[in-house]
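One chain comes next, on its own, written as structure tokens: the form predicted alone.
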Amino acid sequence: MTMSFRIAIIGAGWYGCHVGLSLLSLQMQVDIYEKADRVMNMASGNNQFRLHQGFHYARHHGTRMQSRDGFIRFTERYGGLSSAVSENLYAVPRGSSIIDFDTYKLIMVSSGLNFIECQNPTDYLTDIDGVLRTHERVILLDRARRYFTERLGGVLKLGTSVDEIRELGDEMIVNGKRYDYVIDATWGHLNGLPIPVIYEPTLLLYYEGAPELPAVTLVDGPLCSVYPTEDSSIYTLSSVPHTPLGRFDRADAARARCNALTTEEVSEKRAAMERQILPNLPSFCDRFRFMGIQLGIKTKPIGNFDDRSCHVYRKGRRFFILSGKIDTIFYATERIISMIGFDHADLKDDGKGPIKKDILLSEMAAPSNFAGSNS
């Protein structure tokens, strides 16, 4: 079967241009709206720019397990858009995590993860119960913007709102121009999502440091992390409690509370996020010169805060992509493939299930004195 149809893609984040190019590589006529002059402009270019292996999701074994498989498949297809972190460190605190250290490395040994466990770098941490080393990535944001522009080419449409979208018979109706499916990879910034979500507003923080320091990510719980950025000489500084600047049932609401924040909310949320990490990491101010801040906002399903994996949602010819990681790019284009492909498979009901098709063929291969069969 031969899968030539109209695509309209909302969203030139990560999903959206690789959604799009994979569709483009089946010979589909694809279109990417994008609101901003650039790829990549809103949550793919306002995060940690991390690719995780999953060590993150001690609690959750979906998305632990799609991070591992999806990193695999990352840095196959696109290792030249990210680089390896020289010094990756996962460390259990003593007294704050909600796990132990020894029940944290038994889920990552049962879940297939390579790490090497380490001694506590005691010039750097301080009250840590255990630390593992792992090989993990950083996304270099600007190759991949530059990357996905050339490729994709014509059909992008930066600087485009999306202001009509409806379905009319078995077509879509985007701008005025017809297609037979459209997908969504805006994270319910469009039109909302067809599942109950909270659109969470965040704060990171920049830091410049001495290049190849450690990252750092405390482990499980509402810990911290340090990572380093594209720049080597540059840091984020998140945090599970205090990156948060609220939590709101409307995706313009997350965005009105982004462009409301103080100068005097960052000084405090800078000195919480410094407080917090401090008894761990004690030479942290020493060592790190704050820069600035990077504000974005993260879409998450109700009631299931650990679950970070994809999900995709369909209502009618229209798809809708959900996930917390960008490893998670394959999965999201195989579905929506699958179920494309599903559509238009050739499945003709003759009335008889395949029990029944099998017993009819078997009648008539027998020979007419069968009588049994022999044990």
Ligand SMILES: Cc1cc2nc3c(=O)[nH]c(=O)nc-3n(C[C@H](O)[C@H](O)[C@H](O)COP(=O)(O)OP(=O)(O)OC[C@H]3O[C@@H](n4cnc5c(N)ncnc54)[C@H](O)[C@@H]3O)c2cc1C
Second form
Amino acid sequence: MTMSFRIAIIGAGWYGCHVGLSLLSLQMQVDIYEKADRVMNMASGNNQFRLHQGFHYARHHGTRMQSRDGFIRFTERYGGLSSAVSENLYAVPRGSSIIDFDTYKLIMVSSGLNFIECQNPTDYLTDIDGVLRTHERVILLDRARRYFTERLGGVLKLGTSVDEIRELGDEMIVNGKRYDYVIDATWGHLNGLPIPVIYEPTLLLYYEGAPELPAVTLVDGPLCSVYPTEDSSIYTLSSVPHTPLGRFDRADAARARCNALTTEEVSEKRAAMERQILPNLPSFCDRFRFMGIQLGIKTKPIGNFDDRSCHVYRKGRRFFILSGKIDTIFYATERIISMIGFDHADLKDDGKGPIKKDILLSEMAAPSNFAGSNS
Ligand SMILES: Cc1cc2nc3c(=O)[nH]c(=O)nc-3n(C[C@H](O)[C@H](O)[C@H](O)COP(=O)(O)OP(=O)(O)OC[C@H]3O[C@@H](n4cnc5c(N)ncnc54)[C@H](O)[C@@H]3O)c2cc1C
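Coords for the form predicted together with this ligand, given the form predicted alone:
Okay, now the whole complex, with that chain kicking things off.
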């Protein structure tokens, strides 16, 4: 794109930061409005920090493909913002997985994902049908925050909430300033999204353990996982049925649910999550010491599919990002750049009229007149 546009981005999570940096490198005039005093303050700073390859999503092809490709691009573009996980296991428990190990493995093979099948799982895990060792990585949050804060510099308007976006002719007005385009990167927290979504407040549990214990993800279905953080002796425990604190059709209701959480509820959730992991990781309570919690909010499309892929929607000069995983930031950026580029492509009418110039007159339509014909 050679033209420069004025673009306001609302939200400085992974999506706002990466899209902003990409547009700046295309010589766009960018402002990023962030209501918190630092970048990555909501979901981007409160998640399991797994750089996905797709192993989590046996039941959704699109999510798997986006993660597989996003992982490669993330490690190329932001090599220093993630680190290797020395032992990263996806284990299919006997009985509680909704698909069997051979089916799980076939799905991953056919998706082009690389792994090593562990023939003899150690006694670390019990009652397991099979295990894949993968190369998924962990995202380094502190480094990412420093990287984007430094690179984005004065473009970042921290501590600046956007409450209203107005359209004025061909321009958009954000906090009194004029723009050509607005990108809502709040994961639906500003004014919702153009498709039906639910907001799911979440509770992650933090534990301390010896450095470099295996990352274990039990698949597939309503199961749980223990994953390292950027500190090699701190881990998160997450559970599909127990991590959510409810489902809400409005973002403010989900935020209110987080604020209302009691210590009794945390104790109950903790007991339920530990009970869930013990049959397959019996030494969990001996190896890990509970430290505390972290609250986040997921925005999910309504539907029965396990779809966690990224989508970009558009209404006039306003784009909305339905974030997927963190490594789908590249997908969102390209969708936005291609739509802006298309708006300004030189598609002027050449005066010959549309389809008519491509229709041959019947007397010319013999095969010998067809430019592509071999006769
Ligand atoms: C519990 C949990 C675990 C997860 N685990 C993983 C994982 O392991 N790996 C992975 O890849 N993904 C994971 N995800 C998903 C991942 O966190 C999201 O895909 C990603 O963080 C979304 O980034 P974002 O920039 O769209 O949104 P956010 O990070 O939520 O950023 C939105 C920003 O908008 C700002 N904002 C909101 N309203 C306004 C306003 N009115 N004015 C100005 N600013 C505003 C907010 O302050 C916030 O900083 C997880 C999510 C959760 C909740």
